[in-house]
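Shown here is one chain on its own, the form predicted on its own, set out as structure tokens.
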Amino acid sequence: MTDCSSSEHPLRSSGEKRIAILSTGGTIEMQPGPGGLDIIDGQDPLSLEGDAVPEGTRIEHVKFCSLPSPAITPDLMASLCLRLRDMAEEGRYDGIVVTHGTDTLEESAFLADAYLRTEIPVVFTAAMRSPSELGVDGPRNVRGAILAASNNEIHKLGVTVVLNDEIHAAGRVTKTYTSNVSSFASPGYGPLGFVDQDRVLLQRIPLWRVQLPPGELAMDPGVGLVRIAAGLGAREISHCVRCGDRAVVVEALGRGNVPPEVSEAVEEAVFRRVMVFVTSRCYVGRVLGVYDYKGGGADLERRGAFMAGDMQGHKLRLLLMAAIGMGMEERHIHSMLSRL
């Protein structure tokens, strides 16, 4: 499943930072084909030249896989996390940069942040434009990520994401625009810092982080995700229950509210011993049992749902897949999420 081949940038002098670039595919590796952009077999997507390699760094390219990011599954994300753990524990590198497709980058980075406990920086980056497009952003993003991974303070921030000269926390960052180079942002919270030419300027630390317990990472596929809209959600939750899911993430409206019929589906799911976790489809703010009407957050809590702070639904799903896969009990999952 993974290709562990590597190519090392020539060593220039002693005392340089040793940075691994672990590539996984994505737009940063794509070239035009007959029908549009695609990954070309046999192409070296990260042939760094000139100013792309910051002074004082030695680069080693390790190819993990070469896939468009919609093809990166939760199991593959887990394998990536385990590979990052092993590389960090080797003691061979001063930092690791992961190049990744933008569509699922925030999920891979979040899972890595929740799982890893490394003493070296792990920085994800990507490109919104392919190498063949005008105004390509990949080389600059890779350079910024290398500079961040070379910084002695970055590992204290957990796994970070660097694009468009901004440094973001993996737990907060999200893709906000389909095609713009400034797509990646942390709405309501902002970046942790910036890359300014040859310097990393840190502005704040992330106080909000969630971490899985130590152990071998494994993913349980039985976690559903249902996004609520007007008149939508009850059928989808019932489908998750019928499929045998062990947990369902309900991405609710506003403060954590759903249409009345959805609350009945939630109660039925809990009755059938399916864990139900409520988050909001809003970018910012935690869910809370404030409203007492049928379908309000307080009503959902009475029916057995758990209010899961201000996590994004797709990231919470990954966290639950890992928590259940690693054998965490429901009460321990509740305790982990109650701190958010």
Given for the second form:
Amino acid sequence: MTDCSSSEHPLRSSGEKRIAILSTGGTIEMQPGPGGLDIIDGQDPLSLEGDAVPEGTRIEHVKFCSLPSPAITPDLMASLCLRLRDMAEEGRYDGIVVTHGTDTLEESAFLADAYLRTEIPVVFTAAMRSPSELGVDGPRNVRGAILAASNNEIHKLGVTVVLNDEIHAAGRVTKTYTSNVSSFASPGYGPLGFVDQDRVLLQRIPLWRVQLPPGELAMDPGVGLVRIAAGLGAREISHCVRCGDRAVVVEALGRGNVPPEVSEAVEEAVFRRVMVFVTSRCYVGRVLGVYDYKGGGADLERRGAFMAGDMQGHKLRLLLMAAIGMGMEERHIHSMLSRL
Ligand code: ASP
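The form predicted together with aspartic acid is what I want next, because the block you gave corresponds to the form predicted on its own; please supply it.
So here's everything in the complex, that chain up top.
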């Protein structure tokens, strides 16, 4: 699954940047089948020639896997991170572009950002439209990502995501629109920069980055994620506890509040030694214990829940899977999250 073909493209000019394209699947590799888009075995529609490859770059295509991104598991994301670390350490490349399905791209990119400490750029990209569709965006996105991965400064921003000429921080970016090419955005924060023709224009540095400790990346599967809605959440948290989860992320309402009966499920989970981390289903902003009614954030804190700052629930879940999998203690996890 994780080791496939490698084909070198001819030199385009002397003194080039050597950029690896690590492909994982997604719409950018899909073609129309009888019932809709799919990855067709044996075919590789990833466009890595012609206009997609800027002057002065030498491209090497390394296939990691070829999957729709809903099929990319946390374990596979961890393998991808380890592969990126190894490729960066090899010293053969000036930068790495990862092509990925858009559905879970932000999770893979975020985990890579939290784990990697590479000195070369790692840039994720994708396509909202398949190569067969009118107005296909894949080649342009790949080109933008190659330009970004050739930039000498961009690695200082951590792992980045380039689509639709925008450069985003992996920690902030999210897929906001099911179908539009402008889908990837960083609500409340905006892009870090832009690709304009052949230029990469960096404008902001993300100070917000969580970093896992150095070591082998391993994912603990026992982390649940419960999204709260009116009258919903207690049964779901209890289910996670019964399943033996080590931690549960509660994607709470607003500032970090839940319906009254959910607060009892939180207390019960903590009593049973399940760590409870509260985040918000709002797009932007920190959770904080400012409300003291039953189910309010202050009440949840008193019952043993940890307020996890300004972080999307699905990213926090992955981070906790990695932190617990790497053997981090609860107090160290708290201090890792305390700056958020
Ligand atoms: N469903 C696709 C995937 O994530 C969407 C895409 O790549 O744009 O694999």
